[in-house]
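A single chain comes next, written as structure tokens; it is the form predicted alone.
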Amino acid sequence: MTTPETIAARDPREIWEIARSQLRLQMTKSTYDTWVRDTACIAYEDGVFVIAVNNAYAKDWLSLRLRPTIKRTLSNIIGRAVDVTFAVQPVSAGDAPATTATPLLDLEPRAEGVVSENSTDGGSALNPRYTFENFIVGPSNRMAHAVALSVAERPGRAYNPLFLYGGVGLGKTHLLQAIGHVAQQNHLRVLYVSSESFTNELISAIRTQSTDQFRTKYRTMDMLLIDDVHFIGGKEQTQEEFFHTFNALHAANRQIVMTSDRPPQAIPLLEERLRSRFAWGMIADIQPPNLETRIAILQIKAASLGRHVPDEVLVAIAQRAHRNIRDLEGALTNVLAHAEVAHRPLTVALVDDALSYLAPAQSKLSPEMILELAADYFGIKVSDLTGRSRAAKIAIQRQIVMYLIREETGASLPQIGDLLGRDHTTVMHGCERIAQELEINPEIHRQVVELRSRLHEPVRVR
């Protein structure tokens, strides 16, 4: 595990260097040259980086929208979470050094700054990569792309509400304004919003006495996007407003399309009359990429870059970087920044070194390793999984298991049986249950997601 002894031994600059070759195939040109080409490390303290910037404005700038992107690539080099702040201190030529004669390919902007929710006429600044030309289709997206394709294509009459709910940078904001981008060449009004602008919005229409404009505002658009719903659980006023809002729209036959990071059911805080009416449509989950489609992915990433990224060094990634799609292009964008510093091949060799904070996702699970890591995440013990309790909450949590292993790892019916102490009728039984009630039931729905991604996600190197 990397100390900050050793990151003392290696230059905070020379950190700060390699971040900023990061970060610059992270956004465009012109907010790298803006923002960040000319900052220079100047400190590393406590776990610390402090960057000195030009002026207030830039460091404010840069506090305020880049950085978690900072910290984000700061800690991946590093292996372990550091923090950034910024100081108003002048860089000098010496400071910052000057960028290497190979430029850096520049991707397209993610959120910060593309999304205009506050525009006077009520659209909204949808990000051009986000189309459904752009999502790569697989086995963990297809029943939420193929409900997203209908609803761009039949707003307002396919699926109304649609409900997308998935772990963080699976595609689900991608799916929300690829829709939109639809229904804008379909010359329809389209708002996009995060619940969050939404209710800050919505407090300053009331400090300014403008609620009539704002209701004005949300409830006219012909189609209402919005991302992170989950944010308002627990906000009354929130609640109250959006119910309001979500019903005019609904009666008008206007589409209305929302992301989550889980199902309606498990919002905390969550009113129950706006629950049941996330779910009078359709509500679709998105899980983690398998293999071929993690390899797929990065294939058109590399693609659009204009990089040759040779097949081994694609799976090689891809194995790595298992849990979304977001970790996966920030792997590629690693590796390929770590090829342009140190001016490497891109071969296997390199990925190892780029990304020898993770170690590569379990290939192989056993009917034990299972188990435990559901015990770990039901938060009982595994003496409760395979003991003879029959309370209904230790019993479903034993048939989530014994469905696991079946699929997971192929194991026979007595088999697993042997391991939790139940005859193989019992499993069977227990397997079809689960089966059934993953069509029927969020919670275990959510939960089976969850403890999969558990059981295939990387392990990180200490």
The other form holds:
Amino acid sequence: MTTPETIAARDPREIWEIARSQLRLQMTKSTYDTWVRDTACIAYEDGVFVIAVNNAYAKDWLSLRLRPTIKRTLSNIIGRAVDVTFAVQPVSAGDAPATTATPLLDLEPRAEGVVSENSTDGGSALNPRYTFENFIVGPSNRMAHAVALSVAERPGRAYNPLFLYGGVGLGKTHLLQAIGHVAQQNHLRVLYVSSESFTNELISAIRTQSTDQFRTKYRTMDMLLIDDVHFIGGKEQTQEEFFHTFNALHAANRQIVMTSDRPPQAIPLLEERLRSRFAWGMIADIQPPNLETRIAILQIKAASLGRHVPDEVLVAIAQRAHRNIRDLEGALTNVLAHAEVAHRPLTVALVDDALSYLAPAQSKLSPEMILELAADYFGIKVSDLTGRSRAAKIAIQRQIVMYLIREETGASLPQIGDLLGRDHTTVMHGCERIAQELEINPEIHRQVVELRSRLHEPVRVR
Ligand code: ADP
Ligand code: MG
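Given the form predicted alone, state the structure of the form predicted in complex with adenosine-5'-diphosphate.
Everything in the complex follows now, all chains and molecules, and the chain you saw is the first one.
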């Protein structure tokens, strides 16, 4: 369907960016960051993409191990078989424009460290896109958003430290940097750093005997934003240094905000004194977004790209890409790219083709599947949930099921009522009750989170 002319008419660098955003979904973060992130497409000739890499080692690794995956990914995007080779040529280590809000054609290497004047050397620049204005709020992140906002507005006074945790691609870095933007606007000295950079900086300070400078730098900040703090697990010296940094800042009422992929008590090899300090202020989690929130995010993304995308297409994308928001953004980019490359209209059929790389096991959740999975999770029978029992325990389990079906499938209240043998007002009441309980009842919160993560396991037991 695609002719060579359409490829030629399209910037190969753009196609490489799309490929990178898909590769990002197909490998671990560390593989991606090490081998794929700092690459660029420098030529496209006779069906062969020439990709620049930083050194011979990367070239070998990519050629030997990742070439088939990369070839397949590129071929899928373009709609016909293409090949790829790698050339050693320094690539600037700018942040990968992997997400949709970066204009696809803006591929010029960007200057590093475009930082507002309040920011200091050593930390990374804040992504201008990661603001509160651009953050869509739904039930899965309402709490985290609210506490982040109060910390941004009253640093050092609202909650200190603030500890945000959640799975990959759910918006932790976005929220963390949103706090940083507000603080910078208020002329605070803000330092945003990943815990890996913190570690590397510390190691190099030790090597060059400049630990005093390192300490001064960290301890004179008004706000320290540490991303992915779980990486300090097992790193003794880093933990020791961070312990003192933490104490110095906290004692001076300077705000500390951390993100992590799990709560403090679940971070392996973390010293007890840090674990307990992480829990001194506020701990808030971010859960995977529900269907409605995913659709809202897609609408805004599409609009920010200046694209009109029919609602049913957005719904189809949101149903397919449900694990996290990064996948969701990648999926939208991918559908738009497919439409453009293949000159096809934006339809649900196109979504099916463009997103075939999402494992088919992640197909749509049906209300019946949720019912069965929940019964299994609670250790009861489906007929207990659909039956007449008014026992308090079963009643609340039934309401959790109503809530999850509504959130995950967008089924209507009467549809859920039919399935559970209840009328629609009972279902509405049940959904509202669980939404309230989630905010205040840790046990119900835990059950909903666990059940939801089971629903989203890649291979679902049917
Ligand atoms: P994490 O740090 O949790 O892995 P990120 O903060 O990097 O996730 O988010 C991944 C992508 O999803 C980013 O492009 C971010 O802007 C976007 N994103 C996450 N949460 C939201 C949200 N609630 N509204 C809009 N965009 C979001
Ligand atoms: Mg992050």
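In this text, the rigid core denotes the largest set of C-alpha atoms whose superposition between the two forms falls within 1.5 Å. Positions refer to the first chain, counted from 1. The structure presented is a predicted model; accordingly, all values stated were derived computationally and were not measured.
Visitor: So that I can tell if Pro288 moves, could you say whether its C-alpha shifts by at least 2 Å between these two forms after the core superposition?
Guide: Shift at Pro288: below 2 Å after core fit.
Visitor: Please check if Thr73 moves between these two forms, taking a CA shift of 2 Å or more relative to the superposed core as movement.
Guide: True for Thr73: a C-alpha shift of 2 Å or more.
Visitor: For Ile370, is the C-alpha shift between these two forms 2 Å or more after core superposition?
Guide: After core superposition, the C-alpha of Ile370 moves 2 Å or more between these two forms.
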